[in-house]
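The chain below stands alone, shown as C-alpha cells; this is the form predicted on its own.
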Amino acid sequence: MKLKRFLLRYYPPGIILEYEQGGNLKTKSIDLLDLKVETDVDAVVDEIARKEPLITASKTEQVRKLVQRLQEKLAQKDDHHFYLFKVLRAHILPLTNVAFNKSGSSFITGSYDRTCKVWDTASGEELHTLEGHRNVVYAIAFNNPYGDKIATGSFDKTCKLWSSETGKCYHTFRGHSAEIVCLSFNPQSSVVATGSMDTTAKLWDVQTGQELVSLSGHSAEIISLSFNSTGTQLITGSFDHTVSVWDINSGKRIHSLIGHKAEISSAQFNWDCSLIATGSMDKTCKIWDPPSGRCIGTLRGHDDEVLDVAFDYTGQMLLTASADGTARCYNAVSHNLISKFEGHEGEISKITFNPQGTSVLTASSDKTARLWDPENGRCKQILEGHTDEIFSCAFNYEGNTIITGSKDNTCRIWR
C-alpha cells in the first residue's frame, strides 16, 4: 500500500486518503466527527498515526496541518444573513421537487409538466430541459458529489438517467408497475435506487442500465429511501408502518424495523451509520440501532404527524418537523430535547441542517422558510416572498446558498 495524496473533507470533518494497492487506486476516510475548535491537535494526530498504517512518521506533519485547517473551518462564525438573489418561474405546471448539485452552481426542478429542468444558479438561466417522461416527474437527484448525472423518477413508472452536462438521456429504467415516488444514488454513483407505489424498491446499474435487484417485502407503497454513507445498505420507509434495512450486495432484508403505529414519512441514517431515525404519521420519531434492528428511543412531544427527520452531518443532533407547525432538535445519543422551533403558522414539511450544523432551515405551508439556532431555538431569519406553500428547501455544500420551492410555481435562490 502506497499513499498517494490527502484530500480534506470539511463536512463532516475528515481526511480522505488516496492510496495505491496492487496497481489500483483506492480511498479510505478518517472521520473526525468529534473534532472541536478546542480539541488537542497532537492527541488527534497521534491517534490517527496509531490506527492508520498509511500514516508514517514522515506524514504526521502534513496530517497535523490538515487537522488544523479543519479546526479553522469549525471556528468560522456563522452570522450569514440571506438575501433574495433570484426568483425563477420554473415551470407552467406545479413543481414537485428541487435539488442542488454539490457546489450549488446548478440545481434541478421536477414538475407536473413531465419535465425536469437544469438551471444555472448564478445567472438563473435554464441550461437543459430533460424531456421524455410521459407523466409527472416527481423524484429527482444529482449524483453528488460528482454532479455529472441526474436521475428522474416519474408517475409513468420509469426512472431516467441523464447527463447534467449535455441533457442527454443515458438509460430508461423500466420494471416498476406503479409510480416512482423516491430515488437516490449510492455514494459511489454506481447504483440508483428507486422506491415505488408498487411496494418494491429496485436497484439499477448506472453504467449498464440493468436492473440489479428488486427489494420485495413491504405490503404498501415505499415513500422514503436512503443509502448509508458507505453504500452497503439501503433503508426503505413504507406506508405499511415499517422500515426495512437491506444489504445492497445480496439484495436481502437485514432487518424490519417494527414499532410505528402509522405510515412512515422519512427514514435516515446518520453519517457513521450508528443510528437510524424514522418519522411517522403516529406523531413520533424513533431511533434504531442498525446492527440489531432494535428501537433504542422514541421521541414524543409533537401534537400531529412527524413529516420529516434529519441528522446533522456529525450524526449527533436530530431534527423533527411536524404538521403541528413546530420542529424540534434532539441530542441523537441521549435523546434529550435541545430546543423547540416555534413560530410557523402552518405545517412544516421539510427540515435540514446547514453543513456546519449551526443553522436549521424549515419549509412550511405558511409560505415562509425560516432559519433557526439549534442551540436555543431562536428564529434567526424569515425567508418571505413565496405566495403559496413551500414544500422543498435545501442548502448547497458550503451552506451559503439556499433554494426554496413552492406551490406558487417559483423557486427562490437566497444567498
Given for the second form:
Amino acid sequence: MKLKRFLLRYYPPGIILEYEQGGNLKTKSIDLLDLKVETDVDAVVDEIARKEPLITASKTEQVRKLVQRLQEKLAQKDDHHFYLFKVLRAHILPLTNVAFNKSGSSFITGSYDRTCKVWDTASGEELHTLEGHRNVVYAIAFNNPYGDKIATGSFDKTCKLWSSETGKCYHTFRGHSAEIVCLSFNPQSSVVATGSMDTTAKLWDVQTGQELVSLSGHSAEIISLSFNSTGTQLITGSFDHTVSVWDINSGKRIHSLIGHKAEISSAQFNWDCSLIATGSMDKTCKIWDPPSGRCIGTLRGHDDEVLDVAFDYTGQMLLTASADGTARCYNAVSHNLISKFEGHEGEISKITFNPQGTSVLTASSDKTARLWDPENGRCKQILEGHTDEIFSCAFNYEGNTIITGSKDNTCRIWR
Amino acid sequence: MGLLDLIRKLKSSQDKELRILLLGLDNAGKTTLLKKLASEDVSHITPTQGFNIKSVVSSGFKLNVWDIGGQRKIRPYWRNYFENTDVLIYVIDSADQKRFEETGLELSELLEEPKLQGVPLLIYANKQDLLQAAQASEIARGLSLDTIRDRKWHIQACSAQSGEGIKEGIDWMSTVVGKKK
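Next up, the form predicted together with the partner chain, please; the one we just looked at was the form predicted on its own.
Shown next: the complete complex, the earlier chain at its head.
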C-alpha cells in the first residue's frame, strides 16, 4: 500500500486518502465528524496516525495542515443573506422535485409537463430539456459526486438515464407496473435504485441498462429510498407503515423496521450509517439501529403528520417537518430537542440543512421557504415570491445558493 | 398539500373515497365549481395553469376532486391524471355557443380514452345564470349524448357561481358509484 495523495472534504469534514494497492488506485476516507473549531489539532493528528497505517511519521505535518484547513472552514461565519436572483418560468405545468449537481454549477427540475430541464446556475439559462417521458416526471437525481448523468423517474412507470452534458437518453428502464416516485444512484454511480407505487424497488445497471434485481416484500407503495454511504445497503420506506433494509449484493431483506402506526413519509441514513431516521403519518419520527433493526427512539411532539426528515451532513442532528406547520431539530444521538421552528402558515413538506449545518431550509404550502437557525430556532429569513405552494427546495454544496420549485410552474434561484 | 399528498391521492381509492376528475375547456368554470363544492369564496378565480385538488365529504363519500387547467396548450396533459378515476365530471360553458363544437370534440376524445373506459360521466351545463345560456337538453342533443352506450352518464344544468344545480349532480354521482361499490 502506497499513499499517493490527500483530498480534502469540507462537508462533512474528512480527509480522503488516495493510495495504490496491487497496482490499483483506491481511496479511503477518514471521517472527522466530531471536529469543532476548538478541537485540539494535535490530539486529532495523533489519533489519525495511530489508527491509519498509511499515515506515517513523515506525513503527519501534512495531515495537521489539512485538519487546520477544515477548522478554518468550520470557523467561517454564516451570515449569508439570500436575495431572489432569478425567476425561471421553467415549465408549463407545476414542478415536482429539484436537485443540484455536486459543484452546484447546474441543477435539474422535474415537472407535470413530462419533462426534466437542466439549468445553468450562474446564468439561469436552460441547458437541456430532457423529453421522452409520457407522464409526470416526479423523481430526479444527479449521479453525484460525478454529475455526468441524470436519472428521471416518471408516472409513466419508467425511469430514464440521461447524459447531463448532452441531454442524450442512454437507457429507459422498463419493468415497474406503476408510477415511479423515488430513485437514487448508489455512491459509486454504477446502480440506480427506483421505488414504485407497485410496492417494489428495483436496481438497474447504469452501464448496460439491465434490471439487476427486484426487491419485493412491501405490501404497499414505496415512497422513499436511500443508499448507505458505501452502497452496500438500501432502505425503502413504504405506505405499509414499515421500512425495509436490503442487502444490495444478495437482494435479500436484512431487516423490517416495524413500529410506526401509519404510512412512512421519509427514510434516511445518517452519514456514517450508524442511524436510520424515519418520518411517519403517525406524527412521530423514529430512530433505528441499523445492525439490529431495533427502534432506539421515538420523537414525539408534532400535532400532525411528519412529512419529511433530514440529518445534517455529519449525521449528528436530525430535522423533522410536519403538516402542523412546524419543524424541529433534535440531537440525533441523545434525542433531545434542540430547537423548534415556528412561523409557517401551512404544512412544511420539505426540510434540509445546508452542508455546513448552520442553516435549516423549509418549504411550505404557505408559498414561502424559510431559513432558520438550528441552535435557537430563530427565523433568519423568509424567501417570498412564489404564487403557489412550494414543493421542493435544495441548497448547493457551498451553501450559498438555494433553488425552490413550486406549483406555480416556476423555479426560483436565491443567492 | 405537498408532493407526498399528491402521491397519496394517486393511490387506487379506498372504500368510500372517490377520485374525481374535473375537465372541460378553459373558462368553463371548473375551479369555481370546485371552490363552490368546498364552500370557498368564488369571487377571485384566475385561469388554472396546473391543477387544484380539494377533498370534499358528500353523501358519505370522500371526494378527492382534481380540477385540471383547460387551456389548449395544457390539454394534452390531461392524460397525466386519468389513472384510477372513479367519475369524470365534464364542465361546459352553456353560454359560449361558439365553442360548443370544440368542447364536443374534446369530450368525444376523452370518451375514447382506454383509461377512462366505463368511467361514469357527469356533465355540468354550467353558467345557467347567464341569459344566453343554452338549456341542458339542447346541449345534450348537440353532443349526441344519447349515443353513449358504454357508461352511465348524466347532464345537469347548474350555476357554479350561485351553486344552483351542483348538489343534484353530486347526488346522481353518489347513487351511481354507490351501486358500483
